[in-house]
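Only one chain comes next, encoded as structure tokens, the form predicted alone.
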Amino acid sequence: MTTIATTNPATGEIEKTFDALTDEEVDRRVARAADTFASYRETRLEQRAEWMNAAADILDREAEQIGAMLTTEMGKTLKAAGAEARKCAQACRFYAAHAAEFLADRRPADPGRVGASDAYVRYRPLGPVLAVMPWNFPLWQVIRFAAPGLMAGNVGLLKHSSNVPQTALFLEDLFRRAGFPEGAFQTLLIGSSKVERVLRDPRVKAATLTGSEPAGRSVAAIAGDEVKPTVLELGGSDPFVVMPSADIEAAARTAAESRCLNNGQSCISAKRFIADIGCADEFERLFVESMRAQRVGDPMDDSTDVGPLASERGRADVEELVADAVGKGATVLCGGERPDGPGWFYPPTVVSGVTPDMRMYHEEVFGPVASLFRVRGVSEAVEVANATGFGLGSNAWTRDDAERERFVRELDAGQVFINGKTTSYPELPFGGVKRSGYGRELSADGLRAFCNAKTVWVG
């Protein structure tokens, strides 16, 4: 049976437990979602925008309290948690401001060319959408689905990770306090084993999942059997390529920031660092210095850069990957050993000499551990960068226009960031290829993801 509880990663102590919903309670919530959708889909966009802006106001106003809750539940630093709350407020305001534009009727062709007096596409909501969400960005991952989804006229059912129940309940309360109707957004405190039952309910029309590859495969298989649309974001092992023409100091500093973001637990953070032989020595030196300089400690302390990993199992997974690499000949340049004391801390670590026979070469390391590679030229850099089953984000650092164009064209990823850290923005589509999933969140794409693009032909 799944334990639904807040366990503080900095201490390892259980702070609060919650009862899972019974099947009957889940059924009532699904029924409420379906009933609410029948009227909510016809609400004016101006009204939805008013409610969404009210949600943004709450997030801004209560960012400090929200941040403390996130830090307690999953260990991210307090400053990062507060920034996450404020980023969510920005996303809410973005969709409140742009939903009307994104949902406006679209005329893809001259009506006369299709024998009509008028022809257009109208976007209509699908209905209740199940969101299966992870713990690493427990607020942002949900808001980037909920804000566009609610503005499109859909209603949401949230199955959050079982280690962030207070955040899950806060999100339901957030939209209720903002003025959205009861049933527009509801949290289901249930274990993973109950997801299939909800997804197969005919009143649930679609699903979105951010999480592990096995979880994504499971949800996609069930949804496929039910012929329901899905959007999946399943993690990544993002490359970070550095060429001799780059600003090496800026690249090394950004590399360390990216690898240690969210205590190393970010799907779109760089994990594999690929330096051309012409700058590899300098990059390695500066990168290792920057990783060593990251301060590990109490996530509630404003001076802390890296807090604990979110779970004991998560730290054990990281340790196993590092041990496997070292056992097969890799070298640890910094870090690599857990500190003494309570909590699930792990230091920023750089590993060189990683080869294809090591698990780290192929698997996502969900902790502050970097793999370092040396290559000769753009072609080999691209080859190493693409030598993974994942394809979420990617970084390339170069001042050469021809190199930049090759990276943009040839890197197999849903995103390519040149001379900057990979980041998600409400304005830009977000998603991956290969085993990183399919579909797009954010921007107009994310709002239309769960809409019926209805073709209208008028004779």
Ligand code: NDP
Contents of the next structure:
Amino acid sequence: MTTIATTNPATGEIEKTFDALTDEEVDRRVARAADTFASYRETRLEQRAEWMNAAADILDREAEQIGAMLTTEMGKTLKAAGAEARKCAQACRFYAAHAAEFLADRRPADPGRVGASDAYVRYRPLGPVLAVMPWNFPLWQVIRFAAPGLMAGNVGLLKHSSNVPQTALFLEDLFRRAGFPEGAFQTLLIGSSKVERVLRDPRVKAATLTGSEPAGRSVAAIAGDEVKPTVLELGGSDPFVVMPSADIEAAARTAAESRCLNNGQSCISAKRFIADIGCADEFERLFVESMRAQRVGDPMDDSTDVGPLASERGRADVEELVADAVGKGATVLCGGERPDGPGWFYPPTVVSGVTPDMRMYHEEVFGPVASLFRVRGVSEAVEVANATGFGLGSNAWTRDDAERERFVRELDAGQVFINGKTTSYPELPFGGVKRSGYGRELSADGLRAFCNAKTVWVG
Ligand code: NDP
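Now the other one: the form predicted together with this ligand, given that the block above is the form predicted alone.
So here's everything in the complex, that chain up top.
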């Protein structure tokens, strides 16, 4: 039986437990979603936009309280949690403003060429979509599905991570308070073993999952068996390449920010730092300095940069990966030892001399641990950057146009950020290649991912 509970990562104390829904309660919610969809899909876009903007207003107005809830449930700093709530508000406003444009009929063909008086694509919603979501950005990961999904006329069923039940319930409440019909967005407090039953329900038409590879594989396999579309956003081990022409100081500062983002638990954090030999010494010195300068501590404190990891298991996983690398000859340049005391803290850590026989070379490290590599030239940088099974984001620092063009073309990733750090924006598509998943969230692509692109031909 899954425990659905809020356990404060800064103290390790269980603060609140929740009963999982029974199968009957889940069925009632799925039925309500299907009933609601029948009428919701015909609501006017202006009406949906009004509700979506009301949700944005609530998120902005209550950002402080929401932030405290997120920090208590999964340990991100209070300042990052408040910023997450405000980013969600912006995304709601973005889709309220742009859904009409993204859903407008598209006339790709000259109707005469296909023997029609008119021909176009009409975007229609699919129905209830199951969203299986993770704890690391417990609000943002859900909103980036829910805002475009609801604007497109779909309804949502959220199965959130078992460690963020208060955030899960808040999200259902958010959309209800904003004015959306009762069944438009519902939370299912269930453990992962109950996902299959929901996914196989014929009333559920599609699924989106953000999380680990095993979870993604399982959901995609079931959805495949049911012939239901899925979008998967899985892990990443993003490369961060630094070439000698770059602003090395800015690169080192940004590298540390990226690696420590969300206490090191972000799929698009840069995790592998690849410096050309022409600037490797300088980059290493500045990067280690920046990592050391991050303040680890109480996530509620405004001056804290890095709070605890979200779970005891999560910290143990990070420790095992570091121990494996050190045992096989890697060197720890800073960090590497958990502090004494309560809470699941782990310090910003830089490891050099990481080789392919070490787990860290291939696996995602979900904590503030960076591996450092030295290469000679763009070709070797690209080779090391592409040497993992992941392909979510990537970062390259260079002021050389020819080098930039090579990184854009050759890095195997869903996104390439030049002289910056990978970030998600409502305006830009977000997603990966290889084992980081498939499909795209955000932008028009994200909204259309859960639409039936219906071809209309008129004789
Ligand atoms: P999981 O992938 O296990 O959890 C994410 C979501 O999937 C949760 O809602 C979880 O439910 C659900 N889930 C888990 N297993 C299944 C399954 N077999 N079928 C259906 N749903 C499932 O992530 P964890 O929290 O366990 O983190 C483990 C690792 O995953 C991290 O260390 C990191 O590497 C990666 N990860 C990546 C994220 C990303 O943003 N790409 C986000 C989170 C994790 P429940 O909580 O009830 O188990």
